[in-house]
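Just one chain follows, in the form predicted alone, and it is written as structure tokens.
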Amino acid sequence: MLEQTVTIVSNERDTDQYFRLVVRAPQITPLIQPGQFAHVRILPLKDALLRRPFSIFQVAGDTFSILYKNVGKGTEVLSRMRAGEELSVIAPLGHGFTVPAAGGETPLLVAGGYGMAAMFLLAQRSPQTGIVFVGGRRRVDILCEKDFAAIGWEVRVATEDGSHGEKGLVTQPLLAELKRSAVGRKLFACGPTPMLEAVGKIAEDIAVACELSMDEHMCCGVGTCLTCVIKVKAGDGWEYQRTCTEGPVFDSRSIAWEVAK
């Protein structure tokens, strides 16, 4: 990981309250993995003392992106900056995704809203194309859809209220194509905690390998902290691991969803 100051390119609204940021690092992008996060902070923001952790998105030459959600003071000042302005970030930061190997599994890629921001570069990476389930309670939240498209994935659509895609969750098309074929599959999933543990349940219960990245609030984002772990099972019992560090991907074997609440 590097700390660096970057200097954005671009910023401009994807969706409803989601944007697009894109920041020059050449330092950096040499060294991001499919499932790592950037630590960013906004400078402008005076009175800030933790960073905000981010998905990348995309890699693109000495570029970078995150996608992000304007939530709340923070993500509203970064909405503001323009070309040209700076932040400081640490990256690339975390244990990332398993890209499948020529020839290997078919990736199943599986997101909850912004957790699209965490599969394209997965995508983009992988030797043979596969599905990606993308989920949202309305249209507005579902993202990114033309741009796996443009790398050649089918994207399957759920909204919660039926605006776009399948009515329901997005669980239910994926439980539907791995009983149509689940052999030679794998699922790869980001999103919202309970979304992942019924994912994880998807896989134990039909025996196909599955990788979650853990959606846990981070403070420090190097380990120090102790704010994001997670119970994952050790021996008979259990031990907690930082999703920081250790994760944010985990073997979805591993997690004691038992103890987790």
Given for the second form:
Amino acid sequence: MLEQTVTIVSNERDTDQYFRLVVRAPQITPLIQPGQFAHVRILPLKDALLRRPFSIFQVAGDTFSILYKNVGKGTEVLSRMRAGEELSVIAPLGHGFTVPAAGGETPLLVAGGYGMAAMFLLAQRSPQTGIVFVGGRRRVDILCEKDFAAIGWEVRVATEDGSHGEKGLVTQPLLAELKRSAVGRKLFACGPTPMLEAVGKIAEDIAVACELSMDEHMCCGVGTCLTCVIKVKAGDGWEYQRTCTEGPVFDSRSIAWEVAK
Amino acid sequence: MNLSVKIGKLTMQNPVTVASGTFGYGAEYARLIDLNQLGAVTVKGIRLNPVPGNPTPRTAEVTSGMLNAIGLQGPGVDGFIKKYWPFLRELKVPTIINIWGTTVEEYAEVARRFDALGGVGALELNVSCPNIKEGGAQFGTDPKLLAQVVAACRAATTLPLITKMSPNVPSIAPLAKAAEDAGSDALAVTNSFPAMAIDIETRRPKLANLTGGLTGPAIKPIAIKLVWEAAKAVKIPIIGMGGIQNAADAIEFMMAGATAVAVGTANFYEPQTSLFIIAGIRDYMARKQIVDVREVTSSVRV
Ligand SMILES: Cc1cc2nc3c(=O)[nH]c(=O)nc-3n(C[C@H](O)[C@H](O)[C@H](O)COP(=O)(O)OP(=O)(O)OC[C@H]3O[C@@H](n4cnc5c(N)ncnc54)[C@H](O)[C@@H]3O)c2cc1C
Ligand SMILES: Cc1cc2nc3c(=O)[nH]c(=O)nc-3n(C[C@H](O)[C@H](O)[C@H](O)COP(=O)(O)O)c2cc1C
Ligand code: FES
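Okay, that's the form predicted alone, but what's the structure of the form predicted in complex with the partner chain?
The next block holds the full complex; its first chain is the one shown before.
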């Protein structure tokens, strides 16, 4: 974990309200593990104080990138920043995905919307290729198909409006695939919380291992403020654990969904 | 140039510490800043037993500040000693432990436990947390109850006692005086301000706790006034806090009457804020030819 002022190399629109931002950060890039995030201070954002967390999307040489959606104050200002401008980042943060061992499980990745961003490094660093299931509301919410195809991964798409791939939720093609065969496979998911809960439930029903990357509001990003906690099973009960430190990636069996409500 | 200050018998090498609850237990930030440069490390509030804290969402960003209702999640005295004390004990700078309870006896018991531990710099009595049902703020708003808590802790320990004041009172002077008379060595002014924010799309409060404490630059001018009023009421030193972002803010608090300052919310977006402030205070002193930082305290011209 380092705090650094980094320079933007590029910041370009991907589809619709999604952008790809590349920064040069030579000291940070060698430390990055799949599923970790960067806590970004958007320096021109003057009327808001806090950093914003983003999954680290890709690493190339001395640069890393994030793939973000313009959803509010901070990401709006971010989307107008240009190459050469500076950001402050604290990265890499959090406990990421377990990269499958060579000859180990076949990874099945499940992503919703910008959840795809958390998945790419895992796919790239996994010794065996697998399938990535990606869902979204509309065609424009389906990100990175080409990036995954370029590293030899099969991409299966589901959109709620049927404008691309199968019509419906991403859990449908996932479930169909697991019913064909679940042996020797492991799930990794990132996306909206209801999707993560559904994937966790499928994993439990089919008895397949599963890691989930959780999305919670964060202040400090480094474990001090206790904003980002989720309920995790402990003994006969549960305890709060920090999404920024013990997470964002948790074993799906450890999450106490029932008490979380 | 002298930057060191005294809070009771506690010596700080410079007047800058961090605010309880914004710096974890120190270790979390040790990879990002050199803790040994601080005047002291102040840790998150601790009561006798572990506390799960409030449901989420626990914080919300607001204009020039944030709301929090963490609910004093913590490991309890034993958990703290086992998990966090070994690291803190090795620091070259003192640790201020923020403590609370739901009864006068609990405050005293926690104070006794930390007295017995040895090596603690000071105890900060949190009688002003707005986010818990019992304990906390009730003790900080009634001079009689406050005096009982402070006196009970005073009897339980020889460690310096810092009473952390609630801003949510019609006048801070009688409470400040009550804490001083009951044996407090210093005051911390101020804790967060009770506040609320609503999501207009869902019509739900932004915090699961419905209300929380407002902190950050939004509260600074109110906190300055509270420090100024408290300083007029007591002789004991004051640690000023509330929205400090830079050296100018820190100096303003000192001029209003603070002997030392604490950096809170600013740690979340810039973990090095306290170090920048120490450097900035030095620059200011050099520029104004001030040789002792204690000259700045209460130097406002009225
Ligand atoms: C571990 C992690 C990884 C993430 N990865 C990505 C990613 O790769 N791409 C991407 O587009 N987004 C990602 N997010 C979500 C991203 O942090 C929010 O979209 C962003 O903070 C919104 O900021 P804003 O100022 O535009 O929105 P505003 O709504 O104006 O923000 C107000 C406050 O709410 C917080 N907030 C709002 N939405 C979220 C959210 N969904 N999650 C956490 N905090 C939120 C903000 O940080 C800010 O403090 C991730 C979140 C987490 C926790
Ligand atoms: C997330 C958070 C947690 C806090 N926890 C505590 C606490 O445990 N005990 C306490 O006395 N004050 C606590 N505070 C209050 C701060 O110590 C400080 O008094 C307040 O934040 C004002 O300073 P600031 O505006 O610089 O943040 C907390 C504040 C925040 C933002
Ligand atoms: S964001 Fe502060 S503890 Fe996780």
